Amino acid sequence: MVTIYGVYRSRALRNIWLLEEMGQPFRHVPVLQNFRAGAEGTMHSRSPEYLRINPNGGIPAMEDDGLVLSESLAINLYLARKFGGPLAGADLKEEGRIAQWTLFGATEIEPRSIQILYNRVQLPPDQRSEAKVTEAVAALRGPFAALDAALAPTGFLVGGRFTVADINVAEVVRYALPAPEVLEAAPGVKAWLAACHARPAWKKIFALREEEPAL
């Protein structure tokens, strides 16, 4: 069985975000980033444990029948290619299609989007800074530009469905909600986004997530 290291406030939410959308039985053990370690019985991405897992103490890390990955999107891609059905490619270029959005979303999105994340919601107020907010913003202008000229036809990044493709780039999207007018300046994104947030078993793991502590 497939098991998922890392909290639902990380990166290790795309993953189990795949297998709840998948229906495949995982276990998931809980492991903190290592600046949120002190919950008691909880290990962290620091803990000697989680190191003889994944080393470079990332989150999240995967096991499965021997095989150790780390990297969130990495991991989607081998756990949608290992148990196939609508969510994976359906052929080669399709997973070719998959593997164009999956690096743009991490290449051209999440750098900048993960600015407005921390400097909108995470940093303490006096560390926050708007001028790199008003920077990702418009950084982001073009990426999301092409990304809703990309959803417009179908509604969906590959082969007119539903795929792990829209999971990976929903994801490194969502960090830009602090700041709307970036969403609003793309109205396809905009809707896209709400209907991959509208799917039970993202409100699901959406739930779990708001009962942990935020820090």
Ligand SMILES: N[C@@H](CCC(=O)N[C@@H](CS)C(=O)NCC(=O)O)C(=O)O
The other form holds:
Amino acid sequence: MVTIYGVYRSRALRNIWLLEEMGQPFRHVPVLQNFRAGAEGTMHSRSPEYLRINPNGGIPAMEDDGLVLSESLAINLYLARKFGGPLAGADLKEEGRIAQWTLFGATEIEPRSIQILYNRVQLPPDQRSEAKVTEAVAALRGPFAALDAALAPTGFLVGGRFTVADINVAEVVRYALPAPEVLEAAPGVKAWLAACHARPAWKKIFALREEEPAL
Ligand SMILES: N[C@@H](CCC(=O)N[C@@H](CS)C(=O)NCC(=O)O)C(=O)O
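What I would like now is the form predicted in complex with the ligand, since the data block earlier showed the form predicted on its own; can you produce it?
Below, the chain from earlier opens the complete complex, with every other chain and molecule after it.
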């Protein structure tokens, strides 16, 4: 059985979302970020036992049949390929598109959207920078316009249906929500994200996430 290491309030949520959507049972080991270590007395990203699993020390990690993977988005590509079904690419061309949008999310969106999350929500108030938010909002305009155009024909990123590409990109777009002006400028992205978050699997895992202590 697949094991996912990482609390719901981490990038492990991406993997948990996909597994829920695919109806795949999995083992969940709630590893904490190291800066939260000690709060709940559970394993954290710098615990020796976790570093034996993932020497990079980041969460999430996944174990499956002797394979250990890190990088949340790569884990999702692996899981989609392994379990197949409508969330996975139906052929090589769709797999190419899924990889394209996943890397677009990782390179064009996440480095900016995470600055919005850090500087509007997660950092202690005296460490936040509105200048970084402004910079991120400006840098996201182009990528969000590209996403908006890609979503226009069908409302999905690949194959006219909900796939792992939508999960991988929705999870990095979500970090921009604390700056609503970015989404107001891209109404197709806003509607698509709302549709992603209306899915039963998302509602289920987000409720479980809310039960965890906040960061
Ligand atoms: N690119 C990596 C990022 C992993 C990452 O930075 N995870 C955070 C939690 S969401 C983490 O482990 N933070 C605590 C630490 O680095 O010790 C991925 O997508 O898996």
